[in-house]
Structures are given as C-alpha cells and as structure tokens.
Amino acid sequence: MHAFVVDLVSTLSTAGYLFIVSAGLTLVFGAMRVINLAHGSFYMYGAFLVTTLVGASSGARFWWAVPACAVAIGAVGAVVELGVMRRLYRSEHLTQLLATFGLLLIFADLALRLWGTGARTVSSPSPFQGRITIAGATFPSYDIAITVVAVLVGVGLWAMLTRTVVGWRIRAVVSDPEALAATGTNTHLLLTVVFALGAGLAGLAGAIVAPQTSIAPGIDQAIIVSAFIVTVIGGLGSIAGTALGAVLIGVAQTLGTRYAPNWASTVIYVVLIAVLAVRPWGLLGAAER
C-alpha cells in the first residue's frame, strides 16, 4: 500500500503538468492544424518568469505570480500568432516545423540574455511546502496541488469547448472556416485567441511545475518532446486523448523510475511505439487522409 500510494501520487502529479502543457499544444493543432515546436519555449518562459516574480519571497507571491505568468505568456503567444503563425496556416507541415523551430532557437537565445545560463529555483506557496502522509506513504503536498490544477484546467477546457459559443466556433473553424466566416465570425481573431490560450496553458504549466524542478536553459526542448509524445498517443486535436496520454506517460515514467531506472528514459518511447502500432492516429484521435 505504501508503494502504491507513492506511485499513484507521483503518476498523477507528472500527468498533471504534462496534460496542461500538452493541452495547449493539441488545442492549437486541433483548431489550426499547425505543429508548433516553439510551444516548449512558452513553457520555459512561464517557468523562468515565475522565478523572477516570486524571487526570494518564500512563495508568498506565488498565488498571483502563476496566473500572471499564464496571462503574460498568452500575450506573447498572441504576438507570435499575429507576426509569424498567421502566415503559415496554408503551408505544409514541414514549413511549419522549420519556422517554429527557428522560433524555438530565437526564444532560447533571448532567454539566455534575460535569465542567464544558471539554474534557478522557486519556493512553493507556504500551505504546500510540507508533506502529507496517507496509508504510511509520505509525499510532498504540492503534488496534490498540481493534480488539482490539472483537473480544473481539464474541466474548464471541456466546458469551454462543449458548452460555450466560443467552443462551438473553435470546433467549427476546424471543419469549415469559410462557412463560419460567412456567419460574421472574425476567424482571424478567433485563431489568435486560440493560439494565445495554448501559449498561456504552456506558461501556466511551466509556472506550476517550477517549485518541483530546477529551471535552466534546455527545458524547452525537453518538454516539447514529452508534450508531442502525449498528444500523439492521445490523438492530435483531442483534449480527452491528451488527458489519457498524459496518464499513460505518467504511469510509464513512474514505474520505469521505480523498477528500471537505467531504462526509465526509454519507457515512454516504448509506450508511444506500442500505441502507434495499434492505432496510428492515437487512442482517441480521428484518422485523417
């Protein structure tokens, strides 16, 4: 029971932040059909920005710093969409990959100039700085906070996409943008909002996970690999599939670290290959021609 509780909490915490960052990636692809490698940069900037805003306050500023990071990175995403991504919608995926990879390199160099090459840390808010014991298992209480935030984000995205006019328009712009524009909807503004929302989710994930890890240059490239694996496993464009993919990768990382630490980094690729061998379009994705 002790090992089970520890593994369960670790899995949910890992799946939580992976879902938040991957949800932004799959939302952008689902609405725009754009593969954005610079999504990892938004995650890294959210993490670095929260270290700047919180500083040495022992987590006292964390409550407002996290949403501030999400909003700020969302604004950066809107600028990127207006300046770069809007010109790539009708381009081939290879062109999109090259352009967004260039953005990834530009953002990485800018981060070095803004925050330097050293690693940074930040304190979690005081209510979550302790540890919790359940069934004899002790783990950081902040793991629970990440899981709760991920659930709230998931429920919020589901409600927006299925219960609001904005969600209806986002789904409509995928299937028939011309017909949606004929109804009077500003599709260009809608796509800007979607891209900004995706970037904001990446920034939120970076800010949320910052107290649990060392923030240093290079985390943008590391997270984009994991995010793409999650979205491909779940099915590009599927929020529910992203949640399922995040849980599978969380399980794989947790069990791999516990039982095969020397092979832990390869376990997620084994899961990816196994899923694609059965369903090339992902668990909850739709087959496309």
The other form holds:
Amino acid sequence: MHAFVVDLVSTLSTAGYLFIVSAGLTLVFGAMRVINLAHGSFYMYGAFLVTTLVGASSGARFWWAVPACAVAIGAVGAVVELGVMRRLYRSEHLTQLLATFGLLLIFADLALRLWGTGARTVSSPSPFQGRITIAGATFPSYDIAITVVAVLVGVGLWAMLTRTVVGWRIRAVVSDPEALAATGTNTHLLLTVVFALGAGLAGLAGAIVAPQTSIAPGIDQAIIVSAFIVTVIGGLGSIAGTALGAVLIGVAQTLGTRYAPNWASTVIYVVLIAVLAVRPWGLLGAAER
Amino acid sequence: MILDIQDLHVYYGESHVIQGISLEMDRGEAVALLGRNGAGKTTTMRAVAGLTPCARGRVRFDGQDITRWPAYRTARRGLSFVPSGRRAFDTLTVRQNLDLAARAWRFPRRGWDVARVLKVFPLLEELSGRRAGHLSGGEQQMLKIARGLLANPELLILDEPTEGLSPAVVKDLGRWLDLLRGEGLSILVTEQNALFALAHADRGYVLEKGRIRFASDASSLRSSDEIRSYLGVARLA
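Show the form predicted together with the partner chain, please, because up to now only the form predicted on its own has appeared in this conversation.
Time for the whole complex; same chain goes first.
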C-alpha cells in the first residue's frame, strides 16, 4: 500500500511536467496547425538555463530562476516565431516539419557550445529537498511541488482560454484566422504571443524538472517524443485532453519502471497504439474536418 | 467618396482573376456587386478588405490609401468585411463571439455596442450561451452581421449573405439591410441572387471574368432584359 501511494505521487509529478511541456505543444498546434519539433529544445534550454542561473549554490536562487527561465525561453520563442514560423503558415506540412527539425538541430548544436557535452545537475531549494510524511507514507516533497505547479498551470490556461478576451481570440484564431482579422484582431501578433507562451511553458517545465533529472544533450529529443505522444493521445489542440494524456503516460511510465523495467519505454507506445485504435483523433480531440 | 477602387488586379498564383476593376461608392450608398459563380466578386471584396493581396491598382477608403493594409487594420479603420458561409467562431458561445468583436479594438464609438446589437437581433440574446458552431445557417449569418456591426464600420461589406439561407431568412436579411441603410451606413453586397441584392441597393455592378461588364442604377439593371438573361434571372410574370 505504502509503495503504491509513493508511486502515485511520483506518477503525478511525472504527469505534471509532461503536462506543462505538452500543453505548450498542443496550444501552438491548435492555433497554428504546426507540429513544432523544436519544442523539446525550449524544454532543454529551460533546464540548462536554470543550471546556469542557480550555479553551484544551493537552491536559494531557484525561486526566481524558474520564472526567469520561463520568461527568457518565451522571449526566444517570440524571436523564433517572428524569424521563422511566420514565413511558414502557408507552406505545406512537410516544409513546416523540416523547418522545425532544422531548428531542433541548430538549437542542439548551440547548446553544445553553450553548456558543453557533460551532464549537469541542480539542487532544489531546501524546503523541497526532504521528504514529507502524509498519513504514514513518506514521499519526496519536490514531487508534490511539481504536481501543484502543473495544476496551477492547467487551471491558469483553462481560465485564460474560457474567461479572458485573449483566450477567446486564441480559440477564434484556431477556428477562423481570417474572420478574426476581419473583426480587427492583429492575428500575426496573436500568433507570436501564442508561440511565445508555448515556448515559455516548455522552458518552465525544463526548469522545474531540472532538480530531478540529469540535464544533458539529447533530452530535447527525448521530451519531444513523450510530449508528442501525450498530445496525440489527448487529442491535438485540446488542453484537457493533454492533461488526461499526461496522466496516462505518467502512470504507464511509473508502473512500467517499477514492475517491468525492461519494458518501461515500450509501455507508453502500447498505450498510444491502444488509444489510437479506439479513438484515432485522441481522447478529447475532434475528428479533423 | 467612401470607397474608390481604381484598376484593381489580383492573381491567384498564375491565374489573373481580377483584371482591372474600378468601382466608386459614395458615403451612405448601398451597392450590389453581381455576377455568376467564379466571376471574381468575392476575390474583389477580399482584396479590398486586405485578405488577398492586390497585384496592381489602388484602393482608397474615405480618402486614405488602404491598398496594402492587412485585414485587421482596414477593420479598425472602419471597413467591416462579413465573409460568406459558416464563419462564426465555432467553439465560442454566441455572446463570446460578440464580446470578442466589441473589444477587439477601441473602435471609434459610432453607436454600436453589444446591447444595441442584441436589441436589433433579439434572437441572439436568446442564443447567447449557445456554441456558435451549433447555430443554423441563418443564425450564423445574423451573428456574423452583428459581429461586423460591433466594429462600428463606416462601410459594411457582405459577401454572398443569402448563400444557403431559407427564403424566410433571406426576407429577414432584406429587412436588416434596409434598416442599416436607413441608418445611413454604406453597404456593399456581393450576390449571386441578383434580384435580392438589387432590391436593397441603389446601384449595381455586374462582373464577368474579373472585369466589370455593366454598371448602372439598381432599377435599370433590374429591368434590363440583357442583364436579366445574362444573370439568368427569369422575367417576373
């Protein structure tokens, strides 16, 4: 029972950071119909950047470093949108994919120059280094912190998309960008904002997960595969679906690692295939028109 | 002059779809742009609104050159383009569609706000919590016109407004157009339904293969046999 509860919390924290990354990916896909393969690069840069900002010191700087990473990576995203993505909206899907793949390679090489080839680590701030005991079970308190942040991000995105005019505009640009422009909204600026927001979420996820992982070249590609699976399972473009997908993959990963370590990486693909066999457009996605 | 189009040319890729259209419209006029399917009516209006690039020529709106302006700027300047077909923001509610349009920009206050729009279209008040994607064609048309009015335009452009509407709704549409004309709003309508458009317009232009073939006042266009047969309109018994 005890092990089960600990697994559950660890599952939630995995689901949590997967959700934050994937929400950014699905938001960008929803608004722009582009799968951004460089989305994982934003995640990796968030993780590397937090190691630079926090340095060798203990976790004290971590508090402001995490939001700073989200903002900085969001700004990088805005530059990428203005410089590259904007020219591709009328292109074919293959062209868009190749361009974002190119970005992934460029970002990966640049990261080698900036941060080298070795693995880096960073420690979490002291209040979260211990374990806490709830109802007789102890678990790493940082897992709970990640879960809480993910829930806040999810609620924040939901409130933005359903309660604010900016959120309505983002949903309107998904269904009809031309009609939105004809009502006076600068859709180009809106897409820059959406892309920056997506990148910022990836940067936030990278920064927040950094104390739990070893940060090394290659995590960009690992995370884009996971995030892509999460969003496809949930239904591309659906934030709620992404949350569901993240929980499913979190469970599959944690249980897989514990009970069938040799098969752990296979399990998530099995989940993907099972979901797509039943609902080809994902759990909460709409069938393409 | 509210709208002054001079020698407009538009290409889709290689094909030269608009081949030198000139059209002038005074403030407060209602003008119909007629022609068969594929004559270039919609393309002309999209080019004026800034949704399709103009290759050559000039578009002036209220004296200002807007030829190269993007759509959101022409909308903010007071040219409201209402596209044809099911173009409501599907996943938003009716009310959100309206609020979005009302707050998209600090439009100069020329008297249209959400409350007034709901007074003119009371059905939208009843439907306000409904998802726009679930509306009927006529209800969507009403919503699109309401959205267009919330931009507080000086010129309202309606692209094929009767397309897909039942005869009863087309009649309603005619009433709305007359009401807006009564307010002194300048209206430009593209239509395949020539009789409908001419019944609610002061003047009309007939397009053929990207050029203007006839231009005259609405009543003489309606009574001209040549134009009636050209547009495929049967003589009224």
